[in-house]
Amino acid sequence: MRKMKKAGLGQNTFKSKLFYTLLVLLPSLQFLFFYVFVNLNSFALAFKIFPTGIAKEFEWGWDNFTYWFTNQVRNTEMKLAIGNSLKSYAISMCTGLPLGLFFSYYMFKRMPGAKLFRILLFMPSILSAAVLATIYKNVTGLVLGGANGLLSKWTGEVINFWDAEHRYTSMMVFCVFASFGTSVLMYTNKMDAIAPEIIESAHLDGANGVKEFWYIVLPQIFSIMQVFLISGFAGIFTNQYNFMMLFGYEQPDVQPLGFLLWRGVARAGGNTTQMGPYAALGLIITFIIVPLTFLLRWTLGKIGWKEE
């Protein structure tokens, strides 16, 4: 007999790493392909010198990573694009971040006009991100702004959402609203989560509709705002911002280091020989996130509330 029950335990213990082997598989190989494989090249384009300018003859140095801290270390469009993405940064957590929070709790509580919130605030998830840019686009300048518009009329001056003056806030007001998708779509199923219980325990303990949300709703989500959080930061200088689709091509004063990036390997034409400096300067946002980021998420688990 327990002979039969060891061969039974045996038996189960091997289906079970079986079906857990076979459950990673396919994302460890696609782990595996898409991201060790694939940045294979790009680590080694990163070391790759072409003084002849010949694909295949290439010298093996740090010249790519020496370019970034001497010929352009004090570059200006350097520096504004790496203060634009920490500016874009700051502005999305302290803007799209409580205003997200707020609009979920919202439309939780459903309250008076929570149903046409959602169908706003999830616009943003049902059209592609091309064809949003061009309706806010088409908005801000010939709806609101510009000679005929409406805000021009009521203000008595033109107003130009996309001069100099105004294009930077005009693309973070997109930003933050092309956000709320995704974000409110998250915290608002993890809110009809929350067993009513909890809520009607609290209700009984004399707890209004601030401690409630301060000491119920926000350590039940807490784990979901972390996702943000960290992923937020860990792209913090690789985030585009939804630049190509609102500016084209070029506006230096307001673009984000990610689109600098993509602007270099986009100028090298698939040429191999140029792209080694972007290969570096990836290399090196890397070394610089990585353990910030591994640092943030250790201080918001030490920080952070307790979903118990």
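Positions refer to the first chain, counted from 1. The structure displayed is predicted, hence computed values, not measured ones. Compared with the form predicted together with its partner chain:
Picking from Leu40, Asn160, Gly264, Ile198, the hinge for the rigid motion between the two forms turns out to be Leu40.
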The other form holds:
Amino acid sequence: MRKMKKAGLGQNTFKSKLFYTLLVLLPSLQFLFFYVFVNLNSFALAFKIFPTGIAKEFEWGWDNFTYWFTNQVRNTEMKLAIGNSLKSYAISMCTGLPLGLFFSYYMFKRMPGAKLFRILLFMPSILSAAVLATIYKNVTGLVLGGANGLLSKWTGEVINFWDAEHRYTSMMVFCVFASFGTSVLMYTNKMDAIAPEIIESAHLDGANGVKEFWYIVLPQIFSIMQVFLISGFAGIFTNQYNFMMLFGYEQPDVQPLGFLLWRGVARAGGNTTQMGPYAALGLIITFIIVPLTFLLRWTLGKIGWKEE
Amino acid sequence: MKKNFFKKALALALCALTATSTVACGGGGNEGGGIGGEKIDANKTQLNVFHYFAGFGDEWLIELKKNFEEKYANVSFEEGKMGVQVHHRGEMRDFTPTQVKTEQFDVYFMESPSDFLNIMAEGSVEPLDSIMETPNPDDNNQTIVEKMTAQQIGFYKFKDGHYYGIPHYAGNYGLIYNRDLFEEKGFFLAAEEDEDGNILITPENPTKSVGPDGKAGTEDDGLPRTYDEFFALCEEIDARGVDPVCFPGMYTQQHLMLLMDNLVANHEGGEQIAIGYTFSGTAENLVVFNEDGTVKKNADGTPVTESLEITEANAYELARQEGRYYGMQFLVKLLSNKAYYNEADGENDQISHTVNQQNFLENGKLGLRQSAMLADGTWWQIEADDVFNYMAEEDKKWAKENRKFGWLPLPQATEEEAAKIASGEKKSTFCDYLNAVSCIKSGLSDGVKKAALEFLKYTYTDEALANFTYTTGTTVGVEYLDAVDRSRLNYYETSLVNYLEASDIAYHVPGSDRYARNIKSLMPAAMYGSGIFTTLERAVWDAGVTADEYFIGHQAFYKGCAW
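The form predicted together with its partner chain is what I need now, so please give it after the form predicted alone.
Below, the chain from earlier opens the complete complex, with every other chain and molecule after it.
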């Protein structure tokens, strides 16, 4: 309390008001400019049409929205990308989530090699995504599948992990692996915070490992799971699944919607007259995903575990 | 106490670290130096020049700066100052209209600007009228406009009647052949097959075919005139232990799609290609489809064609251009047979263009399997300069000036078209996809503006343009090539300059509103796709797509670009 007085914090003085104002000024300006202004601009861009390609000579209309529905090729590309995004989210949830929980529980129980696994699984978060993707491509391409690759030597044929048949699987394996770092760290930290007495009393009541996991651990970490489920769902159509790192501009057949949006804007190269359809597509998916995200949040709140 | 001290020391160290990195972010560490690091001479007018720093390097600009500074050493543009000091900085970047206005550069040499139309519309650049239409006594009273084509004038003379940009360096992808290797191994087509059916020259049958120009005794003798001759030559080259064509796996799409651009242009000719930018005119050779969607063919296997009046509304019909059909046939055939290309470089996505160039140059010296032709840009020599230099250090025979490479005149799809080229009825056509442009920032002070205008005026004199060619071995996209002294060029440079001088040049600049508003989708590297699922090489390698299938898929793809 004395320290607070000395620092002048917590007092309703001019100095403290000035301090707080200055403290929040920069982040507020940053928010206003980089979020509010940028998004307002992109909202407007979705309705702007540039008949001559000149930014000053624009009209208002719905062309950027109909762009995705009036041409078969563009429509197919959009639908394919949406399908890829939904499929990728489902795979991430069905494999990444349970595996992340399993590895976390394994470490929480201090099983053999737990510390080593923690380092290995956290590695993707330490390394830059570009470096990790390059290592992964080389390992899968040359070390495992290439002409002298391990699997090729074993099976007697060259395996191309990045051809049309395998590239989506290869991409998803990478994404799931790369996602472990953050999720495992969060889960294990939350598990470590569970009071040992609760676990001990469960054991005294005869609970085995599975029951302990289901009835004690899962309810305690459900709030973290909720964060991953909801944030992952909200970003379902903007997640690029490391596509650029793995494929560059190519292989659009497995591109998720997030990459389609990014590619379109990147290709515009700062020319705003070329961005309208992507702004409109962004708005379309926002209208779809926002209510669904709130619905998911409400549902998880209703049916999910409660910590108490 | 000790712990407290350690904490404070750590905090201090972190602050110092942050401060250091912040200082580093400040940049411009040259005390009293210009944007390129050269010390500023305050007695001279200062001119800051930006140039796109990629394949063309910066030697041409260093030479231009030196000559301009010397020529204008005794000219005053600002009160109390005499002469001009040019500073330059090269980066591989693009500019928005606002950036052009606000950044520190006075003169820009941009490459493929994303938004030059808006740079002009927003008033970010200075009108250049005073130097465009005024005869220049230092350049035989020529004007800059006289050196430009109608298509270029149509774009750079904006709708307000002012000129805002001047085309600068030009280039596209094609095939470069190793003439030394061709001569050593006899990779030239013979005028007549010998008794054993050999189509290449032999010591017993040394007479070369007349080549694309139809004249005996010229440099293109023995080179293929048609696609069929080209692939027959490739088979012979492969049979002699050499890979016919190489390209980099990292940038296959870029190299092959732009090679396609030139193949298409070379078949269609400048006028027909221009319709793809103006969306106005009569398209002469549009391939006809059967009711089942397949390509309708004549008895000899060539596609049936028709002509059609093109407008903005139906310009997607240009996807049916016969040149596209044949260009796709050429590339699909090339990729469908591993005997035609260097698989090790072309199918490895870790092989960049510079590594590919290095292999092309080095393999003969190292005794490795060589490639006879390189699919690359006109500027490839500059990018490969280091390799030439280090090889020359070992033996002068590997120096650039002592080796012979040639720009391969692209073959024609049919005998009929080849005959037209040989008779002079048709010219070869080359597309410049770079759209490099020079311009001056608006809002400069009077003195600096005058200096900048003089700088550009000097840049486009025949003397300065020829110097550009001597330095880079390439060309600027305006007419001046008759002023280039061929004796100052090496074999490759001469072959390129001669080819370009004899060709029609098509430029990828918008000539219609629809093109302008879809400019990014209609760029040559993007618009030759087929379906949305794959690139040409992947379509062939992964799915075994045929040329007809690719062409059929291209119809919907091209329509999807802008309609």
